[in-house]
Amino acid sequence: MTEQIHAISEWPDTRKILDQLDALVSQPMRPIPRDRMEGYLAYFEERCKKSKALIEDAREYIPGGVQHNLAFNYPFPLAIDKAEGAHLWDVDGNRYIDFLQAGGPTLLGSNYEPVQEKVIELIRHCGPSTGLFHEYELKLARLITKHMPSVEQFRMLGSGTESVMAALRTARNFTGNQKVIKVGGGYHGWSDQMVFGLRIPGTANLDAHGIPMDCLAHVQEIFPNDVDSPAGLRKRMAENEKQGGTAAVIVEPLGPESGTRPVMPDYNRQVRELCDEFGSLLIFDEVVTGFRVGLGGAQAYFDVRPDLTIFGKCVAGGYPAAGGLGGSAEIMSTLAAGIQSGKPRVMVGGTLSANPLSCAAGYYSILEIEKEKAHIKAGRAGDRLTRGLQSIIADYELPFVAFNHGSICHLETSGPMLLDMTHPNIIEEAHKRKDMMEEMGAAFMAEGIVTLAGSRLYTSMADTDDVVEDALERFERIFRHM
């Protein structure tokens, strides 16, 4: 019997899967009725009361009361004090179920203490941060390359946005094209040039706000799963040429928003090979999937080698400073720090890149998951969740639409992303979905389950058999009654 080396146990059937989220949002939603709504909200009120009072002295402080858009939850934001394994406890006391996980970073459950005594003691020893070489930005580096596949070197930077903006950058200049392609939908962090197509695909610029449009002359988009339409991946490159050429194409291996709209297991080899074909660097944005999926990220699992990997979130564990940039010896070396002057070089920056904190502890967490096999005991525990969620939905005849790449799983409930642009009430439809998904949120909230916007559930290695056990029945709890 082979080992099992991925979290990804089996592909699931894409074409059904996708035909069901048409099916979702094409028939009217399935709300939680009114009256056990009010009791859902009523739980915030009588059982959150440091939270709520905590955001409001905040909103007069902070834009929103929150910094982190992950934090923007209904009725309101909690506050939370502690963090341990697979549960969050708020300021007022309550426990609850983490399946946010900081966003996909904290792969071995939250605050996981090998790694903290590591990060601990290097803070008594050095200090956070120096500005200068510290011996753990090797370690990682080293410790990167030797899992991911296509990267033979690695630069550390802040965050996944930054990762991205350097992609960029990097593509057009070893290229000398300008023209970069994005998957309609999908999230490459908040960059001006990346603020395009979200959430939807064909929305374009929606979104752009204080942006100028110069800013988006090179940013073009595609439809999921589109490579020979008229419309797709291979007449947008074709029409490029003509224009000089594409300098990228930037996919999320999984699908656009950690693949809330999957890809069929053979897009990524296509559109590799149509870079190929017309000379554009293929980048993957595994911020999320990268030790996810497992130790050779996504790239691993498909056996498709991009010539730029973006990382975030999971290279330091859950530390901050989380970001970093890959690829091979060749098209890396056009970075600035390093290399001598008298090239063509792509300026990054940075100050608390790489720091000591965030290099150990990006390296210990790596270890940890290797030797713990962390990336498959989630990933088992993603299936057992989607499973026991499709079981409910089964019973209950409900329109809602459970599936899973390993331990990132998907609950889609009302799909507000999932709508089509042709729709004819789009905006409005799109406003009473995503009302619908907040109050779903919030019901697994007030249940004792923490999720990304109510739709999205990352398992870690934290999640036992007792801990699944004990979600499916809190999310049983409410679907018995819709």
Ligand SMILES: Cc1ncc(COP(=O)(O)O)c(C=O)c1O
The other form holds:
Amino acid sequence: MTEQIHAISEWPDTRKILDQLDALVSQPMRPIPRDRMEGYLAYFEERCKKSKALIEDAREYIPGGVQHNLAFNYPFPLAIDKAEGAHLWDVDGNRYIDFLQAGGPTLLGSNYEPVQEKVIELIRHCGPSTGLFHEYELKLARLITKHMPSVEQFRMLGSGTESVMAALRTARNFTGNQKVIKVGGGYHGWSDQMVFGLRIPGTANLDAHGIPMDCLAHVQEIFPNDVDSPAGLRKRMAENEKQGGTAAVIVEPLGPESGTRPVMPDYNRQVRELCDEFGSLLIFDEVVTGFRVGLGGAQAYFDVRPDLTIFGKCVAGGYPAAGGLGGSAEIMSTLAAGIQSGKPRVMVGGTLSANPLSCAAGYYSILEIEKEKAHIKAGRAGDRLTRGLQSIIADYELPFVAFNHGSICHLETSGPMLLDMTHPNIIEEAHKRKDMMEEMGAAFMAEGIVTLAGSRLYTSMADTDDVVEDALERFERIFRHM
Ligand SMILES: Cc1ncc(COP(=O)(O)O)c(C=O)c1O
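Okay, that's the form predicted on its own, but what's the structure of the form predicted in complex with this ligand?
Full assembly next; the chain just shown is listed first.
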């Protein structure tokens, strides 16, 4: 038997999932009955008093009371006191199964001790940053290039958002072309150019508050999985030939929003072929998929070689300043390096980017992922969790949809991001469906499960069969009454 190297044990039937998702948003919602929901809300009032008091204070000093937009904060955010492996504890002492995993980075589980020890050792010896070269920069870059052949050189940056900015600038400089094409619904951080076509495909500049329209003049959106329709990628690239050419096509390789609308299995290959045909760079945003799908990222799984790869999250193992850009030596040599004059290089960088702490954390995390096969273990937990959810959904004849790509699991109960712009009351419907998703998130939390926005679950190596069984019993308690 060949050894499993990717976290995705089997590619789910994309067509079937997309049909199920369409069916979910074409029918009325199935929210939690009012009396049950009142019970869940009472949990927060009765059992989360310290969190509530902290958040009431925070509302005075922090806009909206929260700094993070990852977890849903309904009815109010919980203040977390401790994280370990598969679990979180709030300041009131309540324990939760953690399927947020910091938004994805902690594939080894929270606060994984072997990495934590190395980071503490480094801080004791050198502190987190000096502004000068540290050997861990080299160690991390070399390790990444070992696992991803398309990455001959790696530039560490401060976040996924920054790395996308760097990639777009690099692509324009390298190709001499202007246009950048993204897939509608996809998330590539919050830089000016990428707040475009967020969440629901076709929304274009709907969320671009405070962004000059000029910034978006060369950004275009195509519909997920659409290569050959009259509005598809091929046509768009052909039209761009007449107006400055396409510098890059940027995709999340599993599909927009970490595969919330999954790609057809051959989609990435088709995009690669079009990029070659039109002289454009293919950018894989592997902020979530590297190294969750495997040490070689989604590019190894699909066997498609992008020109540029965006890193984030796992690249610093859950420690701060997680970002990076990788590609061939030819392309990467166009990036600025140090203080240079007279060389027309692409300006990237930042005071704390590639600090020793982030590089050491990333280096040891990736080593541990490799040693422990953390992506495979997390992927198995994702399979088990998803199969369990699918069976509960079937038992109670609910319209909900559960699917996964390894440790990246989706549980759609109301599907606000899956609405179609042709829906007659799209804005109102999206709000109603988002409210239901928020209620689901609160119910999951009250049952002791933390999710990403009530609809996405990241598993980690720490999710043993017992943890998954425990989680499924908790989900069942909610779904049984719907
Ligand atoms: C696919 C993808 N790209 C880019 C980003 C932005 O990364 P960061 O939050 O580190 O800026 C994210 C963040 O969730 C992401 O999921």
